[in-house]
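Presented as structure tokens, the chain that follows is alone, the form predicted on its own.
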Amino acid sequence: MGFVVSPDALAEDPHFYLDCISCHQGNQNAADKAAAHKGMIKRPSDQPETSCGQCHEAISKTYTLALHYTAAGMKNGVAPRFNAAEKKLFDQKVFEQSCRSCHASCGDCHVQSPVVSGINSGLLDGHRFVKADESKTCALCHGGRVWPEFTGDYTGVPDVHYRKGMTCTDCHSGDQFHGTSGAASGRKDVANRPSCTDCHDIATMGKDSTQETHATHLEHVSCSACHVTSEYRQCSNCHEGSGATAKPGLVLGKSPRNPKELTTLRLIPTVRDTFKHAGVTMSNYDSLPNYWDAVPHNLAKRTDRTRDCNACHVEGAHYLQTSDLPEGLSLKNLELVP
């Protein structure tokens, strides 16, 4: 027992006021391993309301509605491409078999590292319950883009907030992770998601010319469009699809959620035959674009666009061009070209 749970942990961590079977079940009175492990639950927090919810009732109830647990954003994000019959096929043969495997239980963040492609790095701290350890929890699931951008692994220069000592939880609150009383259909529907203006009052910050610039661009240009420092990784760098490959780049275009706003876009690699193996042909494929608004996590006060207005207003630097659109993707992409 000491190999997994140290005597210090037993004495210090209040979770060990309970015994093992309180969460994992099994038979603590059995004399041999097989009998003791009969009925044991390996990952009790997969069902938060009957495990962690014994003590954390309010959190467990809302967490079953949170996006980290439901993975609903993956399903709802692509659903408009399907007709009714295709939605049923997708839910059964793709979402439940693949997408749902990425959902995180309480223990994936607070006890052991998350399972990614069937592999994890084990317990975070000898089975102690850890409140937050972004480098082992957030980074493992969000390590394809967000964490390496934030820490500077891709660019060599970390995000300005990271250089100031900030981590994920300084912007993303526990309420956002744990969910609220309503089920969110996607990340953009999360009411308390972080915003730059939570900390930065753009009406008063900086010198007069800065305030004027912010006022002029307000509601027309996103913060990231000006303050992203360099090229960033596209989704298709990891999730490749025929006709949707990409290389790191800075792409500015109209937001698909708000055509009046210029923002940073990422290429989503859902090609027309992505789900063909499951019998889903995506009869409404052209109802959604392949480029979606996303905030890269590598920001700075000064960039080539904040230093020189000509970068955007004369050169049109980094603007999405019709010639850049990968062949065969959604016709909806044309609407995002500035």
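What would the structure be for the form predicted in complex with ligand HEC, rather than the form predicted on its own?
This part shows the chain on its own.
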């Protein structure tokens, strides 16, 4: 039923002032299916400027710079591991064919469930154009990590924000996804991304002792290092095409982007031969670590760390240790051990 265009939607949604063919092409007057579908475009919003851009000009222009469209975060995330020749090969053989194919069209957030591993559950609401429907859109592409961490499906404890009825778009705005702050090379570059302190004024909230803890650690420890409540997904042994295996874990270590900060790390292991089957090697493999600073979406007011300062200061609970580092991975990982 998921693909059925509902007559109510056609009557109510302003987008259907247009004929089907103005977005999908094909031949409206043909008598049989094959002829009618000739030249049809299944995913019109993959070329946003010529489709949606007719009316949503600004969004469609900036969107072509957004990470969801360029997938530049994934590309730049491994680029330093290659030398120039390898990089070229990677861009052609792996990135364009494999990584970029999971980028999002406008329709993946607004019209239909995205196709993930060849499966899709169809139109969101009889082809209505919706502002957001997170459980049928974000949840599918971010179903490996963020979504199940947030709802508690992964480890049983839902994020405090989910418990309060908040969903993804209560923190992540349309502007962030439409690329209105310009081209970005990775997610830390997105100027209008959310930050915990947009909503929480740590100078005034909570008891005196809470304010003191927050003030002391502001420069040294990320919010998530204390407030992530349970283990989150750590991947290992990632091979292009076959994916990675995953197990839960909570890992605290130095942020690869700011060694002065202790934060939550996630293992996203490009192994040495990840791209081997595409014939691409990584001469500079050890220039990047395999652990990255992450903001796992399963936060709570109280955790083993907020309850007991000694969890960090005496026991070093969850701290990354040299002996935990998976064998054969980047030597750079050693620098993240607190």
